[in-house]
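Listed next as structure tokens is one chain, alone, in the form predicted on its own.
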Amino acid sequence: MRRRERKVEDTKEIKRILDESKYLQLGLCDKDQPYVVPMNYGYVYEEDRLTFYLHGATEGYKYELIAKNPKVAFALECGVEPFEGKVACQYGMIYSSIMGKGVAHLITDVEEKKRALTLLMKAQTGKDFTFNEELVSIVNVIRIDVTEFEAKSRPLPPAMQK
């Protein structure tokens, strides 16, 4: 990260951006050409580990290219507005925001598969769920174990600040 003094590593802020942003946008491997898709998620953040949880379609191309390649990258942001300055460099963006990689899992386990989509329904709502084994039949569930990650976040500079 170059600039540092943006960087964010307290555990209670990271849980604000987490939970403030609503989707992820997906970088997965397509040969030699990115493939990105913006996705919800669930999430799980404990002891510094970070799991994201996804859902879909039970079939398409973006689990084509995870069986070719699990590998993945991630980015997500929250709190993004725009200021002004009194010169064209002084304008510029407020945001908070996590990136990183990982490596993607098709769940097949039943009970996995409640429990994400119960963390993910969660993370959208605010609201419990609960799903049978009738539900998550019919959705594909991906686990994202994060390998790396950086949040960072860019306030509102003093000087415009009225």
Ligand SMILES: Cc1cc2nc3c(=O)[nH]c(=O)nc-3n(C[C@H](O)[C@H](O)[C@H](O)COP(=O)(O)OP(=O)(O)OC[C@H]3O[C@@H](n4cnc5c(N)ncnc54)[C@H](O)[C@@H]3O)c2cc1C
Contents of the next structure:
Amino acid sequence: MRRRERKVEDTKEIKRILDESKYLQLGLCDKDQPYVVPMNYGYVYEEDRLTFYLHGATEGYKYELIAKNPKVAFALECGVEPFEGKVACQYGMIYSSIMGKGVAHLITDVEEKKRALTLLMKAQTGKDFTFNEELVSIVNVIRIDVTEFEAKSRPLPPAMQK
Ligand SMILES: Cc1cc2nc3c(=O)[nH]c(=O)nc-3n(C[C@H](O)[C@H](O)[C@H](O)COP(=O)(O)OP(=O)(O)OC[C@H]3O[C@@H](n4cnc5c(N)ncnc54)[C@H](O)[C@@H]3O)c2cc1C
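What would the structure be for the form predicted in complex with this ligand, rather than the form predicted on its own?
Up next: the whole complex, starting with the chain shown before.
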């Protein structure tokens, strides 16, 4: 990261960003053409290991790409707010974000799918949902094993803080 002072390393702060962001942009490879698709997520972040769970319909272009090449990239952000300045280059945005890379797996194990959907709904709603076999059979669930990521926060510039 070029702006090292903006790097976020505190686990609690990383969890806050993961909790607030709600959806990520999933980057896939279509041979030499990138494909980006926004998707909601649930996650597990334990002992520096980050795993995402995504779900969707049972068909779609993204699954075709994952089947050919499971390497993915992702980006997510929260707290995005513009600020103004006196001149153009002083305008900007505050934000917190996470970017990284990983490997996508389409989950087939019913129990893992149930756990993944419970985590996803918890992350999205804060509520505890349970799923039966019939419910999990009508959706695809993708697990992203994150191989590397970095978190960053851009605060309001000191001159603009009251
Ligand atoms: C904030 C947000 C959260 C979302 N969360 C989820 C989620 O959790 N699960 C989920 O399955 N989907 C989610 N979606 C919808 C998702 O972005 C895709 O539209 C959907 O997953 C289908 O993707 P696909 O690759 O299977 O495309 P297909 O349905 O196979 O369609 C392929 C083509 O349709 C077009 N297309 C597909 N999606 C979009 C789009 N969003 N906008 C414009 N054009 C598009 C593109 O040209 C693409 O190449 C979300 C969208 C948003 C904006």
